[in-house]
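For reference, the chain that follows is the form predicted on its own, supplied as structure tokens.
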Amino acid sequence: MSICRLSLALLLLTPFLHAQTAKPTLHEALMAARADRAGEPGVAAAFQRLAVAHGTPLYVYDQAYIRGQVAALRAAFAPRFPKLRILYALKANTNPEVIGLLKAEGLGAEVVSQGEIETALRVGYAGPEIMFTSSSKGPGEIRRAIELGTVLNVDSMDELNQVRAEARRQKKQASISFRINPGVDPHTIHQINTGIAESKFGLHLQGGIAFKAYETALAMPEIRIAGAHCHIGSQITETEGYLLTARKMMGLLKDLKERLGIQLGFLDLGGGLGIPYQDGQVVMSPEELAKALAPVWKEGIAAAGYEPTLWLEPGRFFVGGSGFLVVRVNTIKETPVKTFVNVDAGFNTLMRPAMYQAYHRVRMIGKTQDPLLVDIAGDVCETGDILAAGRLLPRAHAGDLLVILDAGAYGFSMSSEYNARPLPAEVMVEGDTARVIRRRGSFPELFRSAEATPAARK
């Protein structure tokens, strides 16, 4: 070959060669990792970087990610619900800067304990923007939440006796809907599923429970009908169960129209909507959950004749897959049984797989080689502490990295100091910058609630 051709081979593969050879931003380690190719030494070298600045156990969340899930659910329902209002679950996650985020991004806020009701009017929300929905509000929340004119989502009588009690001594109206069990099961985890009829929440339609809730309501001047809500579970990846909640539901909007003559402002279907927690899983798309809703909802908006907002509320949807939980290994044993990896994070950072038995991907960092199945075993002194069983995966020593995936929803939200673990920190990526969105627990705040230490007392 010529100079001349060789030189040209060169300039044409040069684009190529650097696009094997750049390293990546903090963002691409992130899917690549997700893609399973966390071995590569640009994506290994990405995660060092993160546990040398910010230390492990470490949360880590991506940015794009969030906004990407925001922009597929508005894509596949807006079209379709022209009245569409999206709320953000906050218990799947509460950072401040996570829910900020959301807020940009032109969701509402759905809440279940005032301790959410004050974290959303930190990030911004005014008190109308936002939902309450608990099934055992206390007299202090009720308080809070008409005194900001927020949504109260009606769990029982008895609750919307203390509603109307409260608004009354405010001499305010509270602004109500009801939460409705609709007797349905959307064959998700138990512990999640909450429209089955032997779940704690909602008045149930069986019976004419939840009418009767509204002819009742709508007698006292005190209450301000707003809307209904139901919640049948959460990680739905079937599209059946929402379509059988929505036809029932719709079949309340008419009947209240036509006996009571109450029109509702807004039909809450809940959030719910699964996210894929092993690798080639299929779940339910938001475009195949609207396509088959919109038929749906036209039917029953054309029987009741009239049209409310449809919300939403999903929570996991959005930030599930946008997180990761990096852990270091701390030591190895092998026992005649099995092989653990142990690692510096337990239950009490990741709850969900001692709780749920739930399933999350692991990806060892840059390594590929000498599979072997394990556990991955947790610090909590407790024999339940298994992150994830029987996993292959390239053998481990002491020190290195591995990250646990869809990790962003249910993951520091339900962790805890158990066994005097500080909680670990979170950090945002955008691009190739994490930045630190909530600091590291530190022992001195294990102790925030004592007077003095026994030798101060001396």
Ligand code: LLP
Given for the second form:
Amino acid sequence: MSICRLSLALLLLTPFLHAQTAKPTLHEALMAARADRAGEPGVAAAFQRLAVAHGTPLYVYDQAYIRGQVAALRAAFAPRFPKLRILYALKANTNPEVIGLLKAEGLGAEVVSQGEIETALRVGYAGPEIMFTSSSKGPGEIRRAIELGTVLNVDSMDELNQVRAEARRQKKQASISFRINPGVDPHTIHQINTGIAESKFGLHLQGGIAFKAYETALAMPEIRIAGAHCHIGSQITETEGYLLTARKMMGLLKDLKERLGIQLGFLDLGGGLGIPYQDGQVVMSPEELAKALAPVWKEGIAAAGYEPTLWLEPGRFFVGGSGFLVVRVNTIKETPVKTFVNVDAGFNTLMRPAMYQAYHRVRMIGKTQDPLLVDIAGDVCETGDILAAGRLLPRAHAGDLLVILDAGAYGFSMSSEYNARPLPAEVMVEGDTARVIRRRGSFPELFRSAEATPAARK
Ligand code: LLP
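Mind giving me the form predicted together with the ligand, seeing as the form predicted on its own was just shown?
Shown next: the complete complex, the earlier chain at its head.
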């Protein structure tokens, strides 16, 4: 009888025992690393698999995570804003597979250069599905955008005149919005704070400059006014800046309707939704933002007498947390001041720590014991090439793996071949498979555009 009971108990427990000991899938291992369980043997085995198959440094993206972020944003905004269009800001991660995934999720494309336009087209976007924002567009970029019917987000009166002249040349009407500088400070890192009055971006609301731009454009038959745009910055963690901006933009909406009879197709409030980069960091959720924005929007459309489509264009929010940069330890060095863990990636691979003093969590793979205060140093020949400073991590040895979290946005897209290091590979994880979505750069590629020079011919 008691043996019977024991076997019954074991039978019932089996699924749980299995869950504890089962080999995690690659997706589960990535999520475990986020949850600070990178020391577990099963998790470590998954990272070893990735590193052995694809080498390091390696960018790994989790497909389910990206999908989850899209769903979260949509769930927060769609019920409150029936006229809604979400675009993806390609600059955060320009890998065609990543863009394709977001396109399949129904997102439009926000781009900043002809290169990004061409990337969007390659992924399958049609010209009119693309919004082109840049404060400094070249004549070739303007020409291409008008040919394609892309919405040009115009940033100055000089640009408006150039767009008009090109549209006339092409015998076409150019679709435009104006990028507005609302003069709002969303309290983020200075280099990515774009809506303040001293920033280089947009036509100022201040002094009626933006209003005047619309008035001027209205008189141009070559121009079709499609909407209004603003983007106050990136990595914004509180709702306040958005609310202030929305109020100001809704004021413009009303003025344009009342005084010029202009009815905008869309009002784009930009991207910028922040993500937590530190354990325990609390940032505004899409739900909080949508909830706070809804009454401001309602009031604004009531005052204007019509409802434009609300456009949003985040980048980081969709892809940031999906990305893991796997690096390998080259050497350890103890100096009289501190201990350096020298790894095989640097600011050529992930620029954010050196450029913005940005914090990225680092997890040691497969180890939990013997904590030591270290700096994770990159392999670029510059003192500033520190990927993470003053971290307490299990003692590392040459050959160990580390993973840097939240590297999916502005990671690979800001990487370079500085110090003649080929670009890293990128893989996309789906369940337990990892698909190469950009192969590792090679040494011949370092000379690809210099082959015709006299030195190369020698
Ligand atoms: N729209 C416009 C017009 C933008 O300039 C940007 C980003 C975005 C949308 C997307 O912003 P997001 O949702 O990703 O915050 N390299 C910096 C971030 C620069 C952002 C530039 N503009 C970083 O690594 O933090």
